[in-house]
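The chain below stands alone and is given as structure tokens, in the form predicted alone.
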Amino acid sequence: MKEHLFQWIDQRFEIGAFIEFLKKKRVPHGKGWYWYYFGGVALFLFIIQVVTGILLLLYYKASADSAFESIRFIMSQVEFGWLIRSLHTWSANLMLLAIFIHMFSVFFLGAYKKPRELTWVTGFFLLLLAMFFGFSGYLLPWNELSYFATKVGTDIIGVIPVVGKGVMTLLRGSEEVTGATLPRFYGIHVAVLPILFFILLSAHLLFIQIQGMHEPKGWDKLSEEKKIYIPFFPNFILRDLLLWLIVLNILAFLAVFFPWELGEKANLFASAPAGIKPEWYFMFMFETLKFIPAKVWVIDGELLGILAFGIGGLVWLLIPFIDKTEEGTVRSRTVKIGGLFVVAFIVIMTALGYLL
């Protein structure tokens, strides 16, 4: 019966060819092999985001009058509602951490170079979308902290030359963050961003499957006898699943023992709480803007900081087209030193943001 069922499906969808492809697909196993798995971890956490997000949508109400109360109802009245919300929030933070680790590991392994330029580009935009996911979802509980954090964040967007004011007004729905802002962020969070993310993620995964995993440094200099490969299916998949299980346990521990608090409901007429700070993945930018003087010559300091981050992001996006040298050359080592500086800058500024 099993064979007949497989033949019936295979005649219609030709899955036999796909199974043969999986059996023949191999993954290079060399120096730095463990970094390969962080992309899969990010994918797993995104799946958790989707599942928990759908469950939260069953009870959430996207209006300024009822958003806070609906979240409180989820946390206090819905069975395991507090756990679902905590899983959703913690998985969002861990997903961004996994994406950052994956991006920097790809950079330092040189896996962004030809022919994987478009894999890097799609990955870069996936990171931006993931950060915007966090930014748009942060407002949805409509509590005091999320309201003022959104106000500060959109104020910064408004500083961008030419398009800033228009984008800020489009996001807010008016000149200020009001009750009209919440449904806009909700629509962006549950409709616009998931569609864009799914399209880019599909392209990203397709590129990886077509081109295969990046070979470790010095792989081309090894003889065929010394090159070690492991089958993608089932060996690599089983290792991926084992790591997913470990991550799930870490996520469950954080969600249970460090549940996400709801705080106080947003009051549009209250003053901003003292020491308000963004989420950790925006902290390095926020802290940098604080260190820049109000005026640098004739340029507004905040504008200068935003322009600097914009130029830096563009360089990071185009790094595969800038660094076309072979690994080990002076220019390639210089690019890697630049990457170390970026990592150190992000870590130090983030730490200062929480310590100061």
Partner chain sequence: MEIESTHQRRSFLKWLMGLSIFGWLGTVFYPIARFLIPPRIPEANISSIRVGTAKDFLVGTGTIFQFGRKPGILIRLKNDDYKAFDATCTHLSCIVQYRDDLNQIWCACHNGRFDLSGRNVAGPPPRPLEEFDVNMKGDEVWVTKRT
The other form holds:
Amino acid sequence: MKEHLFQWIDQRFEIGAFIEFLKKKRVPHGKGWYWYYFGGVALFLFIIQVVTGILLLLYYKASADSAFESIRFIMSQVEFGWLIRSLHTWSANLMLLAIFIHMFSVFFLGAYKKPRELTWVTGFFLLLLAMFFGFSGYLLPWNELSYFATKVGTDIIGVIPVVGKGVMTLLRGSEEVTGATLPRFYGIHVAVLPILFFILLSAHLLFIQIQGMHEPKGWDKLSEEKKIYIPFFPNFILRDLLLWLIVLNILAFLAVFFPWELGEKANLFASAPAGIKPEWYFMFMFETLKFIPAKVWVIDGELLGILAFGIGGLVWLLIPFIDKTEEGTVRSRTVKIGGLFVVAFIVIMTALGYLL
Amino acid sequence: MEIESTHQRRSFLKWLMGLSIFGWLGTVFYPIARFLIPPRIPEANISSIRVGTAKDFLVGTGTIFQFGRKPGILIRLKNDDYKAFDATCTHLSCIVQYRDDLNQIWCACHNGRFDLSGRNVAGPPPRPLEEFDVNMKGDEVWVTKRT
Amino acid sequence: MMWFVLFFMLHFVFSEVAMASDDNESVVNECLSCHIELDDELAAPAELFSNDIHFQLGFTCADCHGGDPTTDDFDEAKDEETGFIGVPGAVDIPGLCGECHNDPTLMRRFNPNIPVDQETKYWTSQHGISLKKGNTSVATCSSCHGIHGILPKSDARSKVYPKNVAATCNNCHGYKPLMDQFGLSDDNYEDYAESVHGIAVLKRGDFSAPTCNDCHGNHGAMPPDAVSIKMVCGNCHVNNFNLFRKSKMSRIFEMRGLHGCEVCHSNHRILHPTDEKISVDEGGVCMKCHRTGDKGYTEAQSMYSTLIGLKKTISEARQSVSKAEIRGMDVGEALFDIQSANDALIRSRTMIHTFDSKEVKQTAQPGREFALKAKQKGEEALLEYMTRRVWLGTSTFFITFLVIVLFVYIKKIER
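Next, report the structure of the form predicted in complex with the partner chain; the form predicted alone has already been given.
Following is the full complex, with the preceding chain placed first.
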């Protein structure tokens, strides 16, 4: 029976070849192997985002006069609504965290180098999309905090010369953050970003499948018997699953013990509550902008900061094309130290943002 | 003998794994299934609600009903007409009632009065009551917010 | 001679009105064309008059001042024979306006609902009485309605539009030298502006609240006396009035000649009452008459503690409910209960006017029950919020178990 079904499918889709490929596919298992799992964790959290996101769509209403009410409705009237919403928010945050860890581990292992430049580039854009996901989703509950965070966030975009004001107005749907902003952010969050994310993610995963996983430093110098591989199926998959389950447990724990609150409904005419903070993954940029003096020579300080981050981001994006050093050389170590500075900068600025 | 026991242990392990996977899937899909079931109040910001059937309302009386998060009042008049209003008095937010003897809506707190168009006609209320539309679907009485 | 003049005037008025009501453009009013060209002081009436309701309806200057408006010759127009009276004196104004405004047949043609008793009422007012005695510094029609720019009271620019009434009265009643002549206070406007009524009318534009004339009357303006003051307040505050009227306090007040409501609430500066008003400590009004330990003292103390107790229970309920609400729990029913409790609180405040602590307690009791119910619902919701963790227990149990099994299994296949 089972074989019969298999043959029926195989005759039509030749899945036999694919299964052969899966059977043969193996993954290097060297020093620092655990870093290789964070991409998978991010993928898992993204899947949770999609599922819980679709569920929330059933009851959410994107308009200024009912967005907050619909979230309250989801949390109080719909069974397990509180859980689904809490999972969605927590998993968004954990996904960003996983992506950051994944990116820096790739950086320090030198996995972005030839021939994996494009995997890095797609990954970089996936990070930007994820941040934009977070930014657009934050407004949707239409509560006081989200309203003001969006106001401050979009204000920063407005500082960019020439195009800034236009982009800001386009994003807000009016001069200010108003009821007109909500449907725009909603459309971006549930339609535009998912499509782009899906395309980039497919490319990202396809590249990995085609090129195989990056081999750790000094791997090619090892003798054949010292090179340990584990089969992709079932071993690697099961390990992935194991980690995913642990992550799920953490997620459920967070969602239940630290549930996201509903807050107060946004009031467009209220003055901003004290201590408006962006989400933590924007904190280092937000905090840096605060440290730059209002005027540096003749240039606006905030603008200078944004330009600096733009250039920094561009360099980070192009790192595989800039850094063509061999792993293990002195020059490659210099690049790593540069990366360490970036991490230190982000960590310190984020910490300052919460401490000050 | 040893191979036998290893084999047994492995199949026991598989059995355990299968069991816990089912348990786990249950805890994942149970909340999802419950989430999908329409809740008692079917949507946030309801604009229309079934208040009851005609026999629930006596002629010449007013009935307070829950409209979303606010109280509403449904009045069945002598001529069998229905009228529905927001039941929150516009003065100090007390809940109003229908007085058949006055043929008016009356607030007990400060003797505020509204006529059957919701207009504040006596006492301290500064504004009229919001009126809702009443529609009959057969024997059912439905109240709808005006847009 | 008298009869002749009167006849002449009446005849004059009617013929003019007949012409006026047809078409205002066909009215010849040469007074205006001349006066508008004159110096400031003499042009002002002409300029103002073009906004006047009387001008709009086709009346001319001559209808009040006499004279012949059809000629542009100065002497002819103001000839004695035309009945020209020039500027009317204060004493003559009520009668002058009354000529038309007292006449139901005439007034009906313009506004069938307009009262025609203004002049009669005026002569009964303090203003009218003083004027009759020859005191010309009191208000007459034109003091409140304006002189040449008279607008209907529904016009927001009118001096007698509800929102403007207080300021209009204050023109004289806020002028110390004038008020000193009559021994009146000059700070009524300031007091009123800070009162609940003043805030409602002047700031919120809520004209269901009273301005000066709603309590004092307009044309028959007079301070309400001791007996009528509670009737005046009772026009709007019906419940309080009915309760007070039936109370023992009301009879004692009347016996002692005390001014009902005013004793506790004052007159112009009626502030939003607080519960502290019936406390026996500072801020309370009962102790103005009562002494520590007497029956009034214990009643007041008891009523006060009932109100404060209910208020406290409601605020506790609110806290408990909002705590649950902000966490996304369903508190719809509890909010209903709080509203009902608040109803009872407001009603028990009204019941103070029985001055019977039992009545107050009885009214407050259901409120207390509602508040306690709401508080309990809030606490239950909060408890449910905590017990959600039980669900997590089962789910983590399965996941943890699966994690262990999977771990063992991986170890096994990789050995």
